[in-house]
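Below sits a lone chain in C-alpha cells, taken as the form predicted alone.
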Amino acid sequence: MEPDLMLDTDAIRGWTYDLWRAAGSNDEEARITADHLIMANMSGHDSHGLSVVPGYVRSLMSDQLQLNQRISIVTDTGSLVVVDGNRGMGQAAAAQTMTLAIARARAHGVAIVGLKNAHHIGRVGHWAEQAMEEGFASVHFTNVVSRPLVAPHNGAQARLGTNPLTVGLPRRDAPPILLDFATSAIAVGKIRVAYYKKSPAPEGVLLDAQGAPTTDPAVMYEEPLGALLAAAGHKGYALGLVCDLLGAAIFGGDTPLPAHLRKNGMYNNMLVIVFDPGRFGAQDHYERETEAFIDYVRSAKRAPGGADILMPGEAERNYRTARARRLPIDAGTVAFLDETAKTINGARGSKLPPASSTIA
C-alpha cells in the first residue's frame, strides 16, 4: 500500500474552491462546498471529503447535480417547514436549510425542518456544528437515495442507504458533544477510500455478491456487487429504516426504491429538529450535570491498551489540530482529482491546475 500524499491544507481548499467556480458555482456555493469538503478531511472523515469530488462532477456532467440553486419552501406552518433542495449542491442546500431552521428555532424555541431532493449533503455533523455555533441543539435523521448499499439484518442483498444519525449538544464554556455515525457498519466512503488505496476493508463490514463475508472493497464498486452490513446487527438496520421513513418519506422525500434512482445521482433527504436548550429553564443544571457526568465517565478504568476515553466529537477536534496545515490524502484519490480537473477544463474551457500541484 502506497503512503499517503501530504497536501497543503490551505492550498487544496483553494483548489477545491477554484474547481467549483470553474464548474459554474457562484462564489458563495463554491466557498461553502470547499470549506465543507476540506473540513471533512480535517476532521478525519476522508470518506466525506475530497474523495467525493469525482462523483459530484460525474453527477454534474450527467445533468443530475444542479448548481446555484436556492431551497424553495413546500410547507410552512411556522415551526414546521419542508423545503426542496431542487437537486442543488447539497452543501449549499443544507447550509440554507440550517440557517432557516435556526431562525425558526430562535423565534419559536424549536423548529422541525425537512429538506428533500438535495444532492449529497456531505458530513452531517457539519450541520449540527452550524446549529451549535449559534447555541442550538439539533437532531438529524438523514437518508441516502442512490443505489442501495446496506443489507437488511438477515439479508444478503443491499436495500438501504448508509443513512446517518446525528445529534449536536452545545455547551456554554466547554467543547460540544457531537454524535454523527452511519447506520451501516462503516460509511461507504471509507470503503471507497480503501478501494482507491487498494487496501483491504475492515473485517465484519462487507458481504460479497453471494452474501459471504469479505474484506475486498471492490465488491462495492465492481460487478457482481455486494453489500455493507448494518451497524450492530438488527439495531443499525432498524435505525437505518427509520431514517428512510422519518428522514424522508414522512415529509415527501424519496426512499431508495428502484423507481427513484437516477444514474450518477447521489441525493439526500434530512429531517432536522433544532431547539434552544435554554428554553427548558435548566441551563445551569445542564452545564453542571454534563461536566460531572463526563468526569465520571472518564474515570472508568481503561481497557487493555490504554487508549483515552473520548467524548463524541473529540476525535474530530484532535484530527483538526493535527491536519490544520497538511492533509494526508491517498495517491489514488489525488489521481482521481487530477482527472476531474481535466474533465472540468475540457467541459468549461478553464485552466485549473491538477490537485497534485498542492502537495506540500
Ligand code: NAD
Contents of the next structure:
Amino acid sequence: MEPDLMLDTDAIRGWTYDLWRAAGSNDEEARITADHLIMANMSGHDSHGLSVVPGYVRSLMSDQLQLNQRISIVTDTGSLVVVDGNRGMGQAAAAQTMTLAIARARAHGVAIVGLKNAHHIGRVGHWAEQAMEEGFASVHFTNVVSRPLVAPHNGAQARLGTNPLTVGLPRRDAPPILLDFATSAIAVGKIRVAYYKKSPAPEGVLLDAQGAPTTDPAVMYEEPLGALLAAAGHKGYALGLVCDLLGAAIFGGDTPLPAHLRKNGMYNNMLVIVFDPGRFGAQDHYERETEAFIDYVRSAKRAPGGADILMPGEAERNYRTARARRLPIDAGTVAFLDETAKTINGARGSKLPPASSTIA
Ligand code: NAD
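Switch from the form predicted alone, shown above, to the form predicted in complex with the named molecule and output its structure.
First the chain shown before, then all remaining chains and molecules of the complex.
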C-alpha cells in the first residue's frame, strides 16, 4: 500500500476553486464547492472530499451536473417549503436551501424544507453546521439517486443508497453535537478510497455478487457487482428506507428506482427541519441539562483499550486541528485529480496545473 501524499491545505483548496472556475462555475459556486470539499477532508471524511471531484467532472461532461443554477421554489406555505435544485451543484443548492430554511425558521420558529433534484450535496454535516452557526438546530433526512449500493436487511442485492441521517444541536459556549452518518455499514466513498489505495475494506460491511461476505472493495466497482450492508442490520436498513420516503418521495423527490437513474449523475434529495431551540421556552434547562448529561456520559468507566468517550462531532473537530495545514490524500486520488485537471483543460482550453503541484 502506497503512503498518503501530504497536500498543502490552502493550496489544494485554491486548486479546487480554480478547477471549478475553469469548468465554468461562477465565483460563489466555485468557492462554496471548494470550501465544502476541503472541509470534508479536513474533518476526516476523505470519502466526501477531493475523491468525489473526478465523479463530479464526469457528471458535468455527461451533461448531468448543471453549473450556476439557483434553487427554485416549488411549494411555499411559509414554514413548509419545497425547492428544486435543478440538477445544480449540490454544494451551492444545499447552501441556498439552508439560507432559506434558516430565514423561515427565524420567522416562524420552525421550517421544514425539501430540496429535490440537487446534484450530490457532499458531507451533510456541513449543512447542519450552517444552521448551528446561526444558533439553529436541524434534522436532515437525505436520499441518494444513483445506482443503488445498499442491500435491504436479509437481501443480497443493492436496492437503496447510503442515505445519511444528520442532526445538529448547538450548545452555548461549547462545541455543538453533530450526528452525521450514512445508514450503510460504511460510506461508499470509504470503499472507493480503499479501492484507489488497493487496500482491503473492513470486515462485515460488504457482500459479493453472490451475497457472501467479502473485504474486496472491487465488488462495488467491477462486475459482477456486490452490495454494502446496512448499518446495524434491520435498524440501518429501516432508517435508510425512511430517508428515501421522508427525505424525497413525500415532497416530490425521486427514489433510486431504475427509471429515475441517469448515467454518471449522482443526485440527492434532502428534507431538513430547522428550528430555534429557544422557542421551546426551556433554553436555560436545555443548556444546564445538556452539559450535566454530557459530563455524566463521559464519566462512564472506559472499556478495555481505554479509548476516549467522544461526543458526536468531536472526531471531526480533532481531525480539523490535525489537518489545518496539511491534508493526507492517497496517491490514487491525487492521480485521478491530475487526470481530471487534464480533462477540464482539454474541454475548456484552461491551463490548470496538476493537483500534485500542491504537495507540501
Ligand atoms: P462515520 O461512520 O465516520 O460516522 C460519523 C459520525 O459518527 C459523526 O457524527 C461522528 O462525529 C460520529 N462519531 C465518530 N466516532 C464517534 C465516537 N467514538 N463516539 C461518538 N460519535 C462518533 O460517517 P459515515 O457514515 O462514513 O459518513 C461520512 C459522511 O458521508 C457524512 O458526513 C455523511 O453526511 C456523508 N454522506 C453523504 C452522502 C450523500 O449522498 N451526500 C451519502 C452518504 C454519506
